[in-house]
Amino acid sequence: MDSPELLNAVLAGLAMTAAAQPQKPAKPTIRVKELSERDRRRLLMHFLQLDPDDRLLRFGSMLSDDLVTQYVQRLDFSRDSIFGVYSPRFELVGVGHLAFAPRDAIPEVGAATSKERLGELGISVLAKARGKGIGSRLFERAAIHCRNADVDTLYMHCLATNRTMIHIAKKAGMEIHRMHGEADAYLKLVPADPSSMLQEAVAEQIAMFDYSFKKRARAAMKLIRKLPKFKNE
């Protein structure tokens, strides 16, 4: 067997060996979309699915259904930026609420920036959707939005027992301060550039396409289930 034939035989053997190896299932891509008024009802459904312990971790207190409803009704989409992750079944499984506040509103963090505003982020992920990186993706989306809005400090406040949020904060390199059972963390962001502007615009366009596809698929499934054949099954 000459050299080319030997090489081809070796490559073929390697290919067969690789094909025989068990393949890890590819992780689904997480698309983060900026939410709007039309998502308000699904936002309410999302927060109402949080059990008492999760509501405590998200809001810092045990909110009743009525108080959660009031919170969602007061959300101002023109003032704040709210991001969401929809599941393939068109369920809102992750939410990031990014509010902008004057730096004087949080003195211990405001001292770290010369900008007029800083961003404050709260994240919630349904229990059945955890462990997939949704919280980290929501954080990344909020961070790049802050950069492009000329905000260089992103702040998170949570209970010191909220290990998930503290893990996300540490992973992002945030400076964490703990006091009286609560944790404050903030991250200094680099200034915006053409790349960050393009990155956010493209990500939003792709997320919008993904949202529309899932919405239409959900509507189609509802229509199919109404057909006589499926009603009788």
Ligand SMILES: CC(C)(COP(=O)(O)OP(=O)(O)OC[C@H]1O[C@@H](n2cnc3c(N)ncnc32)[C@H](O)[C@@H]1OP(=O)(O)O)[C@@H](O)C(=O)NCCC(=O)NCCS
Contents of the next structure:
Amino acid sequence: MDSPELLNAVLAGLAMTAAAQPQKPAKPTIRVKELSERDRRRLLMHFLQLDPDDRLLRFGSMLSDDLVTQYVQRLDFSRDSIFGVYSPRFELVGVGHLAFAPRDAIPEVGAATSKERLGELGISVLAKARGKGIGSRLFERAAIHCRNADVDTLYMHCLATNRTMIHIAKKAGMEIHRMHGEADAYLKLVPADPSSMLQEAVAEQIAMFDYSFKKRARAAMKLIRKLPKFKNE
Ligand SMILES: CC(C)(COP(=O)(O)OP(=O)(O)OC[C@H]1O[C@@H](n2cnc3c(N)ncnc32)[C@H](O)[C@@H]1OP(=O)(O)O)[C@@H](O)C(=O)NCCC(=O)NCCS
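Follow the form predicted on its own with the form predicted together with the named molecule, if you could.
Below: every chain and molecule of the assembly, starting with the one above.
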């Protein structure tokens, strides 16, 4: 057998082996977009949907609707980076709030960095959208954003009982310190490079396109539902 024939035989064998493997259902692609002022109302709707237990896990205390509203009103998009994942129905199902704090503000972690600032992240995913990788993708986006902003330490604070978050943190290689029922996790990040810059810029462009598409589709559906034929159904 000469080389092209051999190559074809190997490729055919590989194709047959692949076809014999049980196929895992493909996970939908998750687009993480940086949010802005125009998303504030949907951010509020997102946080108000978190039940008391989730609010405790996310904010470290049981926030009332009023306090959640105040938190959303105070979000400063020019200072912090707030990332979101929209569902195909244009519902904000996942949010990551990345704030940059002076390193002295968190002494337990501040010693780990020589940079002026460190990144502090809080994540929430609506109960109906969990287990699909949205939380992990929000985490990854925050990490690459920190790298590109010359921040080398990403910090998270959570309850020590928050097994899902601790699983995500461990999977990302975070160092975790538990004390008094709480856990501090932090990740040392490698410096930015052209590839991390390009990766984030491309991801944001694609997410922006996806966002506009879902937004228009949602508006079109609203219009269609107002047509007499659909109104009476
Ligand atoms: C924590 C949270 C953001 C995770 O979101 P998510 O979209 O479900 O996360 P993902 O789907 O990316 O990952 C979940 C992972 O945790 C694992 N997991 C789920 N429940 C678990 C549990 N009880 N113990 C250990 N691991 C668990 C899943 O198997 C999955 O692991 P894998 O990626 O290795 O398969 C979400 O549960 C949430 O919003 N909780 C309330 C708020 C909160 O706790 N925020 C974190 C503190 S800031």
